[in-house]
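The chain that follows stands alone, in the form predicted on its own, written as structure tokens.
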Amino acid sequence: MLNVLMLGVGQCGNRILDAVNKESFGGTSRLAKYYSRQKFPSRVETLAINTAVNDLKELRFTAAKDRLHVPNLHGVGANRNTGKQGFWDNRDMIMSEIERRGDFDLAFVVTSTSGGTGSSFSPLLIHELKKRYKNITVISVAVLPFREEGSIYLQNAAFSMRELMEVDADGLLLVDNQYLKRCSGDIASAYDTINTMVAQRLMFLIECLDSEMLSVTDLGDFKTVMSGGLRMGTMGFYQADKHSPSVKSAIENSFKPGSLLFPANIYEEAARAMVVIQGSKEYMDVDEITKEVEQLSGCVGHVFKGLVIKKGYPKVLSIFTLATVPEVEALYAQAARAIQEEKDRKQRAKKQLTDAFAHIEDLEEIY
């Protein structure tokens, strides 16, 4: 049995680990933390980890004891400065607080790259783990924040996402928000569908490492796919119905942009590849997942495949490290000139006052 680690950190972290923990309980109510068990796939230990207290009481479905308030007034104010001081400050206790939840073979490190916590926390995070737990897996989910939310959100964005390739992790897990505000028509939806899929696919997947598979796919080979490329990658997930079973049509759909945390052509972007296939044995066409898998492998450097059976309808998870990632560099570019814009506007309003006080330089008060 996997022993997996979940930490949420900052608000967008804890949000998307409320939403698993909900997944845990059945995901179908509010409710249902009272009169369900959580029910994880593997040995999952979760806990959420915050600077600012009312983000920690807003979650619904994370229990008291799963959430760590590191004292620092309330947040840290979209400071990254802030909040690293914040995280040495307060290194130890963190440490303490996961380190007694056992041992681990795999963890996810979840968080926005744009806010001020969970940006700043993460990287440093994240190389704690891996100084403490020798032989630990760390993926980070990085979440890319909406293009319109400001210049020091931006600018955040750029400098939380190079520190997290510089640390020791395993790979980064790439979830785009403004890619994905498109499921939703108000951003409240969108925050809200975004985290439920996100939950969904990393409940799969810790469920898919830890079966019993036709054909075998572990935590190995996962780690293999998610050091190919750039060692960022994108999640893609298709669920059939009783309209359409084909697992063809399943898996081809699964590789769709639409199905994508991040956008990507994965069959002239990706690098290395992971599906995994979990259905009825009446479903599980097996010419028809090698053909498709084969196709795939045609293009991507190379693909693992895995095969679950379970009742019901064709589920598939799709899991691509990219050698290509036009999108980020996309959003380097605006945050540069972001930052520039934002350095103009401080020597403007510097001068405008150094002007004003100009005008009272040669006098002395008089009373």
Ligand SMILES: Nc1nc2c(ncn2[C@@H]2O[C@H](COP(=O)(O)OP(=O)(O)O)[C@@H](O)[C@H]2O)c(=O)[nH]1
Second form
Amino acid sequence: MLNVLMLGVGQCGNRILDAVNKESFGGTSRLAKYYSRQKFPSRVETLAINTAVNDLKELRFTAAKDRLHVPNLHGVGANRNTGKQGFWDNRDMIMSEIERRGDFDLAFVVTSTSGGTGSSFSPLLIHELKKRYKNITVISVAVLPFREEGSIYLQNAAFSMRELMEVDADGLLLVDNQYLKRCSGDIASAYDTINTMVAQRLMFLIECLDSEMLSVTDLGDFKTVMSGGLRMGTMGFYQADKHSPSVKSAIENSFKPGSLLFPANIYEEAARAMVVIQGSKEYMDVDEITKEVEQLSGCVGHVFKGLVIKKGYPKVLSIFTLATVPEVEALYAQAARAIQEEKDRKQRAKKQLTDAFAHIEDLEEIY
Amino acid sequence: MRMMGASTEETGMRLVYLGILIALILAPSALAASSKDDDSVTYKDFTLTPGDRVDIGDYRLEMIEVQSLSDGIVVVKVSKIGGGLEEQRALLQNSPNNFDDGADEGGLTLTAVDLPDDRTAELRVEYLDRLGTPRKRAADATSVALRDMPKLEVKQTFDKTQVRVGDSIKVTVEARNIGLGLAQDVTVVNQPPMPEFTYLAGYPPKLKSELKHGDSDSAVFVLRAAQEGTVQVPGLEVSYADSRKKDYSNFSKPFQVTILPKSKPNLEVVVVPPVPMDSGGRGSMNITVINRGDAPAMMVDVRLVALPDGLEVSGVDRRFVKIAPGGEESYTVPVVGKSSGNYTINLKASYQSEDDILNKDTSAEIVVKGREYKYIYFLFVIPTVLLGAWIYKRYKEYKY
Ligand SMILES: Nc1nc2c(ncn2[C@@H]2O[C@H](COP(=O)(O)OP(=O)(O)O)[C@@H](O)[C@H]2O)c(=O)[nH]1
Ligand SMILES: [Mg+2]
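Next up, the form predicted together with the ligand in place of the form predicted on its own?
The complete assembly is shown below, putting the previous chain first.
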């Protein structure tokens, strides 16, 4: 049995964590928490961490004891330096809250890269986790901002991603808000949709890693996949239904851009992959599955394959690490431009003020 | 002052005081006016009844009638000896009227200063001093026309203005001749009957056909209110003629009568059932019959309509000869619960009004408890409490 720790840091991380908790109730009714029980495939501990108490209050399916408020007098205000200081000041409190929950084999740190709290806490948190738990695998689930959200968010995303890569995390799963824009109308429901998508994939991933059946993937395989390529990847997911229960098309669909959380062309950009297929026996045509996986292996370095027999239509999760990430590069270029513009603006403003002061340089106040 | 001298005859104390007051106010200007030459304007007040005349120089003023006391209108006729002026005019109280361009130009200015009653007017006459002293001539020297003219005052009165359907009303019609001449052919003009009433007796009313000055006559008829509502009773017309067969008529004042619905008894039966009793137990039930209507309920019969098997009740059936409006009768009967259950008993009260038989049904719940009662109660309460506690616990668990 795996011991899994899930940390949601900052508002975005908190919300995705809440979506995970909602999934554990069965994922449907708002009132589920009153009559149903949370069911995780493994032993899963969830903890929502935030400096903003209102963001914590907003959660619905996360138990009160699993919400940790880090007191920070004035909040973080998207300033990562303030955020880091806040983490250092409260490090022992935060870590002891985690350590109280026992030992862990696998940790997910879910955060946005662009905000203040999550993006500054997460790299430091990963560092601390690695220090304290010797055999832990830490994966960060990082949410990239909408590109229109402004220069500070872009800049934060650029720097915090670099830090996430520099600390010894075992890999980065990317979720791109921009890419998921097509989801639906207003921002709140778009967030909800994205968060549910992430939650479903994570729940399924844990289930697959912990299954005791034959021919399945395990934590070791997952680690190997995540350490491939740039150690950055994303997740695809597809659930077949009674109209087309074909396992072949379910697998193919899980590779399609529409099923991924980050824009990538799997056949050209992936470095390693893991494909897990679940479903009733009658749909699990081994030949077809093997053919599909072999086809993928032809383009991608290595593909781990897992089969789980469980009642239902085929369900496919695919995890990739990428060898090239043009989208990330583009984001850095955009961030650099934004930072440069910001700098220029500041300088112009400063110069204007200096010029203004120059007018009274040799003068004194007269009364 | 001179005007004091003028207000002689039957002037009341009131007028004297008024006169003094006016005199004091006008004293300086009046003196000034009189001390000037003959062309200054002066005035004099006269109290006149129909037919009275005042002569001033060539002018003759005659009071015709008080046309409306409430509106303050008096009719006068002014003429000039030798012709040149012959005018009848209605004067509004307190507004001056010029004849022959008014007093300043050698004519007359007349003002009705007071109308003490419907036959009397106090007129102020303004004129140039040089016209000489005005002289009043009392009515007996008046014109034949006025002396011959009768005038009937008509009154119609109901003995009550608020009645109920079925009540009768006595109507009095009265005509009084306040004119000088004899009224002949006095007749109440037949009107279409009012649908809200039935006419019982004395209609159409008949008055004496001749009424002399000052005489009056009255007649009575009886109506019965037939329909509820508010009725506008139109003025009643009485026609008459003078000695020269000239026709006149006059109306009484219209007024309103309210007809309320017929009064009725209205019984309410209030049953206070016994407190829930154990099976085999005894209790008592109280029955109160109240008359909420506005007429007495007669021959009130209270009966038990149906008695369920599990109950024993006796003594419910009663008769009351009369329950006055607002009155009540109350009594208590014993109840025995034979077996457990929720029972409904039905009571019927029948009673009579003046012209109708009325019924009132009432029912009451009687509870006879069984042994299992408490047990069932807990069966319901315990799960509810447990469920509530569970939900609250979950709520606390997920409330941050
Ligand atoms: N996918 C997703 N993104 C979110 C959500 N809430 C905020 N974000 C994104 O997170 C970024 C802001 O970071 P946030 O987590 O609010 O800041 P923090 O609370 O200071 O860490 C923006 O780019 C938002 O678009 C959410 O519920 N889902
Ligand atoms: Mg925020």
